[in-house]
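Have a look below at one chain only, the form predicted alone, in C-alpha cells format.
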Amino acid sequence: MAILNYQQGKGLGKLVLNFAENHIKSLGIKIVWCNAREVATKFYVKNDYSIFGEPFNIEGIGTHYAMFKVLN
C-alpha cells in the first residue's frame, strides 16, 4: 500500500487499511502484518500495529520494519 507523498495526510491511507483489514478479518484471519518502510512506521503504530525483528534494507528502497496487528 502507498498514498503519493501530496495526498499523505487526507486519511486516505487509513481508508484503505481499515477496507483491507475488514476483508482480512471476513475470512477469518486474526493477524495481519506488513514490511512498512521506516517512514511509514508512525502512521501503522498509530493504526495499533507493533514492529517485530530487526530493521532491514530493501535494495534501492531503503529501511523497513516487519509490523503486525491482531484484528479483533
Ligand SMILES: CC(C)(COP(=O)(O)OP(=O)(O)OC[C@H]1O[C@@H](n2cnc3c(N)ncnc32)[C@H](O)[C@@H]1OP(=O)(O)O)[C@@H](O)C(=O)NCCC(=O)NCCS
Contents of the next structure:
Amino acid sequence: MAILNYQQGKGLGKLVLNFAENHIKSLGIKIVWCNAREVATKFYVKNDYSIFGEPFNIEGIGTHYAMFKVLN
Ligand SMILES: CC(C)(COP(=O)(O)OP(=O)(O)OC[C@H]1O[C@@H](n2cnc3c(N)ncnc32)[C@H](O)[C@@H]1OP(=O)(O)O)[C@@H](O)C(=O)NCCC(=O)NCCS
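In place of the form predicted alone, the structure of the form predicted together with the ligand is requested.
Full complex below, order starting with the chain above.
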C-alpha cells in the first residue's frame, strides 16, 4: 500500500488499513499478514502489527519484514 507523498502523515494510511482489516474480518478471517518495507515497519507497529521471522531483500525495493496482526 502507499499514500501519495504530500498526503502522508494525515491519517490516511491508517484509514486504508482499518478499512482492509474490517473487510477481512467480515470474511471471518482472524489473522492478517503482510510484507512490510523496512521504512514502513513503524507504521505497522503503530497499528498493532508484529514482526515475525528474519528480514529479507526484495530486489530493487530493499529490506522487508513479514508482519502480522490478530484481528479482534
Ligand atoms: C507507510 C504509509 C502507507 C503510511 O501512511 P500515512 O498516511 O503516512 O500514515 P498515517 O498518517 O495514517 O499514520 C498512522 C500512524 O503511523 C505513524 N507513522 C506513519 N508512518 C510512520 C513512519 N514512517 N515512522 C513512524 N511512524 C509512522 C503515524 O505517526 C501515525 O501514528 P499516530 O496514530 O500515533 O498519529 C506511507 O507513509 C507510505 O505510503 N509510504 C511510502 C510507501 C510505503 O513504504 N508503503 C508501505 C509498503 S509495505
